[in-house]
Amino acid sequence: MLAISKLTGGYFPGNPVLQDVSLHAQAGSLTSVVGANGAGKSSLLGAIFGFLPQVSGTIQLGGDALAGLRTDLVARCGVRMVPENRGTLPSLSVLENLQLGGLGLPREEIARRVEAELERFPRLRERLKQRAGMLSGGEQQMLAIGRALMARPRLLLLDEPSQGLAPLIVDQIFELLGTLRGGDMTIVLVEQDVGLSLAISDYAYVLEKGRVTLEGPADTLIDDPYVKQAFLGIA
């Protein structure tokens, strides 16, 4: 389970970004953060994943304490990140990317794991071979999440997966995100198109100035009158 309790925090001492922020997301949940652009979505992943180099409060996923670790520290104890620009190494191919994925795992264990998610994600099969700054938008954010699945995370951070894409592409990149859910592996989606979002999540938080303004079951935000009003347009 993800349990962030107090948590401050910004680039430059005195400037906070994030202001006493607290999050739980229990273990095989798909948790949404989601509000206007600068409300500190993409501050709060950063956070978790040692990012924000100004942080004081907790940061605990199971019995590992995040807050303050180094980046490849985080991801030791099992978190990944599919970063807002999707973060492919463009001239690498996409074997090589998804191989990437498994690194220090057995080649066979890694061999396995690429061909179940080339499994999930059917067209990377097609261009296997391809350079990833080479393939599409979409393409590419399969892509990042197949690399990010191939170490078996216990946590998921995903940063605005719909941004750039065209509305065919983010309803498939949604629909995959609903299939991920359940299991051992916990999830944290940061979106700005709330109706999707809450659409596939189990529990959801309203992000507004670096505060959590809002909380509760994503099926009963969907339908709060100011959740409406402020991010559906609907009066």
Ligand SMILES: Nc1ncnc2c1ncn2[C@@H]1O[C@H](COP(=O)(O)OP(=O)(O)OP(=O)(O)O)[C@@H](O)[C@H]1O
Given for the second form:
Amino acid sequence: MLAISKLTGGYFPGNPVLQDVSLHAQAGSLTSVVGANGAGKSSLLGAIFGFLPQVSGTIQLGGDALAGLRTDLVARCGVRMVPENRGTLPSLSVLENLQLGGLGLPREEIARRVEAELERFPRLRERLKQRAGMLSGGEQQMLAIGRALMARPRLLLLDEPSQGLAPLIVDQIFELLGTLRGGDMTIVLVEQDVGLSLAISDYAYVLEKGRVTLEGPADTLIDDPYVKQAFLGIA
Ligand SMILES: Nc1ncnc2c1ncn2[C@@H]1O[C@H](COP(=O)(O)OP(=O)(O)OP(=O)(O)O)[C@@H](O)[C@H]1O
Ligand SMILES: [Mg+2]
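In place of the form predicted on its own, the structure of the form predicted in complex with the named molecule is requested.
And the full complex, kicking off with our chain again.
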């Protein structure tokens, strides 16, 4: 379980872009953080993943205190992130990208996990030898998610997986994300597409100008008059 309490942080001292953010995400659940451009969604993931320069407050993942740790140490605690730009290595093949996700594991275990990800993403199997840079946006997103899952993370952070993708591909990716719920993994998804993310989430937070302004079970928020008016374009 992820427990964030009174998190304030930003890029420069005295100029916080996150203010007093508290967030809880149960193991096995999918929690989304929704908000407009510039609300602080990526900064929040940056604070968890160790690359927001100024951080105060606590970020607890099970028994591990993450606030202020460097990214490599956060990763060692079992956290993986799929960043906004997807972060796959363009000149390496699909296979090599997946294998990198299992870095440090025994070779046979890496092979087993690669196979599991190819089962999950059959499209990647067809493109195994292709360079990641030659994939479509949707395929790159699948590769980025598959690579993160190779580590079997305790906490998976996803930054706007819908960005720049055709609606049909977005639907496929969100459907897949929905299927990742229910295991041991805690998933935190940040998204501008509020309707899509609430549809697959257990619980959600609305972030506005760096503050949590609303939270609740996703199926309650989806019917909230303010959420409808401000984010779903329904009067
Ligand atoms: N590297 C940076 N240095 C300084 N300020 C930054 C940096 N990155 C973001 N910010 C500022 O922090 C605030 C929050 O930005 P952030 O990227 O976290 O928002 P976001 O919700 O992820 O937006 P988007 O939906 O556009 O990705 C913004 O005011 C932004 O200008
Ligand atoms: Mg962002």
